[in-house]
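Only one chain is given next, in structure tokens, and it is the form predicted alone.
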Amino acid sequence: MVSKKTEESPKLHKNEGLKADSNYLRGTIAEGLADTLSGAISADDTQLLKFHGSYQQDDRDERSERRKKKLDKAYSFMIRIRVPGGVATPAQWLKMDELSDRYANGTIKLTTRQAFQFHGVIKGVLKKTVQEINAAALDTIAACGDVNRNVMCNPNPHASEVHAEVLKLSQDISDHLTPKTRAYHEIWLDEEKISGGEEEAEIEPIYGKTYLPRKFKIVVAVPPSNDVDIYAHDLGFIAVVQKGKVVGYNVTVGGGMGMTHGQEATHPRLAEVLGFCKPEQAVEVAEKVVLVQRDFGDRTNRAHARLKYTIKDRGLDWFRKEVESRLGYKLLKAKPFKFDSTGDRYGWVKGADGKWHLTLYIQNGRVKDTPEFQMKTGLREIALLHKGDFRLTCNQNLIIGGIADKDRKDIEKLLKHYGLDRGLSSSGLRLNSMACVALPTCGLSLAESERYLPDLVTELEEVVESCGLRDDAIVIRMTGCPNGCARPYLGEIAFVGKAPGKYNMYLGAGFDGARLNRLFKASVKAEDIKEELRPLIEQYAKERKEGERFGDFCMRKKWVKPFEESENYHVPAVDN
């Protein structure tokens, strides 16, 4: 009897059989945290604790001196704050400052997806601040982890008319495509256990014992504006607005930011328009999407996972259809729409309601108090009094919102007070900047970003001042490593940490951020930055076209390779 030769599967990633065996996002975590030897958790529960919203980290400017001691490394806590749509209340933004003093780092980090973000914060308190982030009515289930993260939409007034349908939307996205595991509950809020099998007991509808092959983003935009950067997402709605009214809204597939040095199969995408979906229809082409993913996504290769290298090797076509089966109708043509910024409107604004908005800039979106400036203090003393709403832009700044005529003259007093206004006198540059956290905490990071960029815009102003192009919006990003926090390919100038002090430098994405930037040199040093751009900055101030933006301008003196039409670097208008 002759054997025939089977092909064996794939070998899964390790990660996949982990999810498996976790008892529905469980592990050993609960243990791990009631463990007083230790200032860490195991490996395992590490990887499972990212579903429940927390990194372990541990302080690496403190490594060498800590090893040479012999002595444990210097183990924190990053937790990470769902806000969908980034709306908060005063309420919760006063917890979350007390909450950032009480067990954290005593600061706010306001994340690129409008969350709040705490750093510092020990395993001995772990449990405690996740229950007070909590009884804030805030949550950090599905911050991280293989799921749909926080869902981000445009927060900006001058979409106002319209901000509550969007807000309402990612709201309802976010709470239909949140783990149903019990596990978050009983670990952290003190649940009774299911009772029963764990097969009998307990179910994901959506997700299954696995969960998502990788993370999984999420955004709604409303045009003009673009500060969601809706093509840097795994899943995107444009909404389309007729009569001040959202009549449904495009669907955008297949984007994603992270890559690896080296592995060029590795790479920055851009989604692309699917279709178009009526109001009602949203949140369940939302899950049909999810679970297409959940299915066809790679489990063998974490750097091969994201819906964006799905939809590249199986095709658009392929994937609609996939989608459009299991809603039992077709999606529409896309409607028209056009995109001209990616920024915010800083200032103050009046909405359509009538109430006053003012975004302020906020660098880096770290909220903090030093000796120079109470930036902290400040926001505490507007939300003690404020009665509208904390709105977390995709920028990482931050917008008072919903401010009456009577209130406005309050408000005001404290601004200037505080100086909270202060930045927004900034150059064009700085207030087109935005960096990831990079070191000290980040594991991944391979050189400064968040303490950085500050330092190199104040180098880069005198270079644009020069020129006369203090006022010039000109987009600006830096990450500590290639796998995108800062979406730093959407930026016109971007900057990719390769090593310490060195920098894979980018030019020319698009200002509407419909176009990806390329590289344009490698590794170069951070004391060399300010002159490798000072040429390219005087040139553009001489001989730009009216209007024409520093992206575009890198690109049509090619200093940057040319796109090609197979390429997924830019995203074509959709026409009438």
Contents of the next structure:
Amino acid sequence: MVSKKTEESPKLHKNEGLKADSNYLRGTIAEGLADTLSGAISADDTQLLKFHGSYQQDDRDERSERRKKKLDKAYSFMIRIRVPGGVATPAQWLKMDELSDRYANGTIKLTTRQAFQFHGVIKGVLKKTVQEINAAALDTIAACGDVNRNVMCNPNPHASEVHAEVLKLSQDISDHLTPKTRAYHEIWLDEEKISGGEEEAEIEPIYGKTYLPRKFKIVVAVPPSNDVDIYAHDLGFIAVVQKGKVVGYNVTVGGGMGMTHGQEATHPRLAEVLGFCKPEQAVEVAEKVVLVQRDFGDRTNRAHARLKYTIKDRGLDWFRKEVESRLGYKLLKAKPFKFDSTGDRYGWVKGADGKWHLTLYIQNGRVKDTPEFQMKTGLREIALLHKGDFRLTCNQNLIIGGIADKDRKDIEKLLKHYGLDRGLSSSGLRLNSMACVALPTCGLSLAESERYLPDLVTELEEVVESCGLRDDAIVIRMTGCPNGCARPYLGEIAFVGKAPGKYNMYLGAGFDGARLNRLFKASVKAEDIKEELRPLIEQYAKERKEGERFGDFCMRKKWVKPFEESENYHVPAVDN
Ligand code: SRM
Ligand code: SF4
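Having seen the form predicted alone, can you show the form predicted in complex with ligand SRM?
And the full complex, kicking off with our chain again.
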């Protein structure tokens, strides 16, 4: 007889019950939006709202003042807008520009995953905003929540002729894995309610009632650029290009960044190479990988629920078998590939079709106007005459893409007038910097990030310039907490918020994004960072070998504890 103890399975996390009882993500969101007495929605609906692409937040700058005055928090909503592959039309850019002024805080945030975000949208206009986003043929469903999120791809590959192919794959995967529930259309777009009676398999064929155990992220990379940071993602496809055509994809699985301070069981992990598939198999492979995670991911502990832990616990071979048994065929052996960097290709580049692409530096992805720099206005003026596209990069930057020779002059005039390309002459450190949103909107932030990194880089520029390294690309990343939204564990230098004004300092990631960094010093005070880094940068300038990257130098000097082989800290390139 099986004892009672072994019969009992561990208790599911409460969010699992919430999803199961939500009637496919409806909950009482519609009722909550209609309630005009409060600027907030219920705690349960706050969780479900994420699947619809929005987070309830409050202005943390105002919290203590309001508490003193016994006022409720200053609630507002963040809206994340999916842009699969990061490509938007000029008309869509103009719509984002307009909506950010009309309903949000006047800024557009270009995220680390090629999406748009609005902050500060109040409940009363949330539905209207989502409706207008959809009217511009963009959407917010599955931008957040326990589902597949925005699918990224390289927006400006060196082999530019393959962009259309990888973009199409990211859009196809995105469409295939978008939740099929009509809840989104009913709540936000006033579609008539479905009377019921459908089978679960019809309503949500891939996810079922409880969706995934946790968020899920997919990217498509085109070597040698690793701008998508493929090893940070649950699932990745590495394009294998021959004679200007994609002949298949190496598949990677099990990457993720998030961890919690003081909880060793949580950690960043790099994805591993699973095998190779043909282009026409890629969407199916994505589906089967998602299904294995749906069925085996840990639904009892959200801190252990990402695919990286499923694979770490059960092994890559087990995972491959599960995927292949669902596919009904075996994946092939991975083909050779090599990445060289995670950064963006700045400036003008001519594509194979003869059109120009201009990558602009957008500090931390925040598009806004200030009295000194009318960036948002300038980009609006460009959108009004631009006939190509706008491409969001995976590093929070922006590409004005597909400019014909004859139109380049007009764009250049606007660039000059508004100083939009001024940022391109920034230091190598700044051009390779990335910070997450953090304060004042992010509810999880422990320290400043987006509002602090630019000033820190200014301080550090004095050091790199004095060492003759002004134009050297060094990847520096900052996040306000260990969740890792700017992929800090892949920065050659990184700062992870510990407490107000204090950061854990990491060093030594690979410039190609294939090696994690390591903790150098905990709880460094913001005012001490420059002097912590000065001797390291000075020594690098003096002693580096030809072409040696800062991260590699940190590892060679053993400034951080060397990794154990078992730590899955480095993904070797697959060679011939
Ligand atoms: Fe993130 C949560 C912002 C990319 C790992 N992330 C959040 C929330 C929603 C905070 C919350 O849960 O209350 C942040 C909203 C802040 C705000 O006010 O806007 C937030 N994450 C962002 C963005 C906007 C950062 C940015 O400055 O660009 C990025 C939006 C991406 C998008 O368009 O979809 C963003 N987040 C990432 C990435 C990078 C990536 O995916 O390439 C990661 C690390 C990769 C990964 O997932 O492992 C990331 N975010 C997290 C986590 C930790 C997940 C984990 O496995 O532990 C959280 C917290 C959570 O899920 O519990 C989180
Ligand atoms: Fe917020 Fe932390 Fe993500 Fe930064 S890393 S946006 S502080 S959750």
